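Just one chain is shown here, as C-alpha cells, and it is the form predicted alone.
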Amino acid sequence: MINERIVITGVGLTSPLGDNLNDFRTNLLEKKSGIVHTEIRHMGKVAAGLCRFDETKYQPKKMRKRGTRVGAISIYCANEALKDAGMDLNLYDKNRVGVYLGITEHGNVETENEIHDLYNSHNLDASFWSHHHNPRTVANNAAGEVTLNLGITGPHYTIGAACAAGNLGLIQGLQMLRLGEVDVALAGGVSESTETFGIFAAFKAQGALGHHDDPALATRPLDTERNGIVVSEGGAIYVLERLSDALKRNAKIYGEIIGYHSNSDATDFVLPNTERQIECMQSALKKAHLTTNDIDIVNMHATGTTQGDIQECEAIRKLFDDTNASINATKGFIGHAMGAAGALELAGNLPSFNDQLVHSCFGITNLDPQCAIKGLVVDQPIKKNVETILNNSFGMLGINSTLIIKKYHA
C-alpha cells in the first residue's frame, strides 16, 4: 500500500450543458437548463438530457461506426481530460495506466436496436445480426474503447453500480493508485441512457418518468410538483495521480480526494433507506478525518422522485442542520445521467475552490416542505469561502456511495 495523497490534475466530461467543465460551469451559474424534448422510439415525445460532442474529435469515422456511443463519449471524455491535464500518455509506461469508469447499464442500445431492424426490415433473417454485437455489448466496452483509442495496455474495466457509479469508478481509481497497480488512472462515470428507450419506458411504467411541456421544468428535485426523473447521457473523466506525480510534473491540481465510502442498503429494489445513506456519509467523514462541521458544499443526489427526494433530505437534515453546509443539487439543470452523475456533479461543484461560489438548485418554485434544508441554495449561486466538498450518488438495489473532496493545500 502506497499511503500517498490522491489529487485531481485533469477533468474531461460532456453534457447536457457542455462539453468542457467552463461551458458547464458558466451555464450552471447561469442557472440554464440542458433538458430538451426529443422523439424516442415507441415512447414518442419525451424530456431528455442529450449531449452534442463531436464524436469523431479523437477517433476517426470508421472506428465510431464499429463502437458505441458511450465508448464515444468515453473516448471524448479521456482524451480531453488527458488534454486538460497536460499528460503526454506516450511518455508514461501505458501498462501503469488504468482505466476505471461507472456505469449503470450496458449493451441495451444495441441489442434493441438489432431486435427492431431484425424485426422491421430482415424478417427475422438472423443471419443480418451484427458481427459486432458481443464487442458492443460486454460490459467493459466503455472502458475497453479508451484503452483501444489511446494505446493504453494497463488494467481497463467498469464499475456496474447503478446511480452510485461515477463516485465509485473515482474510487476504484483512487484504491489502484493506492496500491500501486497504477501510475495513472482515468476514472469516473460515463451514460448512454438516452439511446435505449426502454428505460425511459421502465420509469413510466413505475410513474417515475418526469413530464412537463416545458422540458425545462420535466424534472424539478425537491419541488412540491416533481414528477420524476429525465434520462440524461453523457460522461465525466478524471486523471487522477499521486500528488508527488502531479508535483514532479508542476501539473495543475483540482482537488484532493480524502474520503469515500460505499455501503448497501440491502432493504429494497428502489427505494432508498435513511439510515444508510447516513452512515455512508458518516463512514467517508470518518475517513477524510473530518466532521459535519468541516464540509462546505454537500452535493444531493435528488432525482425529483417524491420519496427519494424525502428519504435523502432527512439524511442530509440529520448529518448537517446544525452546520454552517450549503447544499445544492444538478439533475434540475440537466437530468439524470445515471452512470454518469456523480461524476458530472463533482465536476460541477470543483470550480468552487477557485471561484468561491455554490451554484444553486433548478425548478425549485415551491420547496417541499418535507425537503426543506438548512443552507439549501435555491435561486442563485453564493459567495462563499469553499474547501470542502462532499459529493452524495445512490442508486438502484440499494447501493450508495459518497465522496469528499477539498481544496489541494501543498
Second form
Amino acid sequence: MINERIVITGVGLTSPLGDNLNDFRTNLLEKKSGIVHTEIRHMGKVAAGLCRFDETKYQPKKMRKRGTRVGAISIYCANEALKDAGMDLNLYDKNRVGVYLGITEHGNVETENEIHDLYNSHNLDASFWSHHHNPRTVANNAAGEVTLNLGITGPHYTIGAACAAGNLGLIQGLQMLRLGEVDVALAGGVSESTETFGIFAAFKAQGALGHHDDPALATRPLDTERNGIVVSEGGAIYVLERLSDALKRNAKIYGEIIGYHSNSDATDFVLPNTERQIECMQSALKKAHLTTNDIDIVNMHATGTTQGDIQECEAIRKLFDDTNASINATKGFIGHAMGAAGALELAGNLPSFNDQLVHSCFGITNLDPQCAIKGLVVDQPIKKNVETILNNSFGMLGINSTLIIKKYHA
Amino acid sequence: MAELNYDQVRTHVLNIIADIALDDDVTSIKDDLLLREQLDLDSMDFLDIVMELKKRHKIEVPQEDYPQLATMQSCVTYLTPKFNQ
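Could you please show the structure of the form predicted together with its partner chain, as a counterpart to the form predicted alone just displayed?
Expanding to the full complex; the earlier chain stays at the top.
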C-alpha cells in the first residue's frame, strides 16, 4: 500500500475568480482579475480577493452563524468536491474518510471581532465574551466543521504551514492514503484571512501590502512596478483516492500525484531562501522519478514582493533554464489566498491536461529583468501538450512545498 | 414605565429565539411544550439565548436557573419579573 498510486478524482473550490473549477479556469484563460477594493476595519480601503459562493448551499443558516467563514468555505468546497467526484459518502465507511486542510493562520478573525466588541460595545466586561470563541478558534475548526457537516467520523485536522499549507494538505492526504489510514481523503487548503485586519496591517508595516488605484493592478508578481501582496480568501479541496479504488468505481481522474516534498530554510522569519527552494523542487522530482526536462508547467509561488519574486526566479532559472518548461504564476489574478494558495493555484492549472493550454500571468507590463526567466508565460495563454505540473508554495518561517501532478495514464 | 405583560415579554423572547433558530418556523411555538422538542435547539443555542438576554435586555440568567428556559411559558414566567425590575 505504501507505493499505491494516489489520484485526484474530485475538485471543489471557491476563489475570487469563480466558485467551481470550470469558471475559475475560464476566467484565468480570459485574463480576468478577481481583485477588488474593500473596506477593512482600521485599514480603510484595501485591495483584496473575495469569494462570492453561497455559504448556506450545503449548511443550515444556524450552523453558518455558529461556525466561521473558513468553516463555510471548507464545507462548500468539500461538498462540491464530493459532488464532482460522484461520490456518495453514505455508501462509504465514514470512519475511513479523512479531512486534511492546510491553513496559514486561524483564530485571528474571531479574536479580533471579540476584542473589538469588548472595547466598543461591552466596556471591557469579559462576561460578554462569546461561548462560541473556543470552538471557532481551535486550530482544527475548518476541518472539524466539514466532519460535522458530512457526518465524517474518520480523522480530521488542519495543517498549519503558512502559505505552503495548500500543498501540505494534499501531501498529508496522500500519505494517509498510502499508510492505509483512510480510503478517501478530502485534502487541500483554505483561508479566511481577508476577514482579519491584522494580516493587512502587518503586511503594510512590513512594506509588503500591494496597492494601486486600479485594484486589478494592486499585485503584479514579476513586474518592475510590483509593490506587494494582495490578501485573498478562498479554498480548494480535492477528493484523493488510491488508484485501485478509483478504477473500481470508474471515477473520473484529474491527475496523479507523483511527487512531493517539503523542507525548511532555517534562515529567516520572512525572507525566502533560494537554495532551499531548489532543494525542495529537486527532492520532489526525485520522488517522482523525473528530471526537470519532464516538467511541462511550473507554477510559481510569486507573491508580488520584490525579493521573494527575484529569489524564486533565481531558483527556477537554475533548474529549468535548459528545459522547455512553461512557467506561470496565479497571484496576479486572484491575490494571495494564503492557506488556500497552493491548492487553488494547482486547480488553476489542472485542466491543462485536457485543454492543452497554459494560462498566463496577470499584470505584467514591464517584466522585471531579474524575473525574465525562460518559458515564462507573460501575457497570453499558450497551446501546449501538458503531461506534468510542478506546483510551488512557500511560506513564512521558511517553509517550502512542491507538488508534482501527472496526467493520468493507466 | 408600565410593566410588561406576558405577551410583551413573550415577544422579546420570541425575537431572540427567531434570531437563533434561523432555519425553524418560530411562529407556531406552543408555550407549554419543551422548546427543544419544537425547534432544533441544542445547549449552545440556549447559551445564545442567555447571552442575548444579557446583551439586549441586561438580564442575567444564572446557570442554576437555565432549566427555567425549557418552555416558552416557563421562560416568560421566569423572565417577566426580571424585565420589570
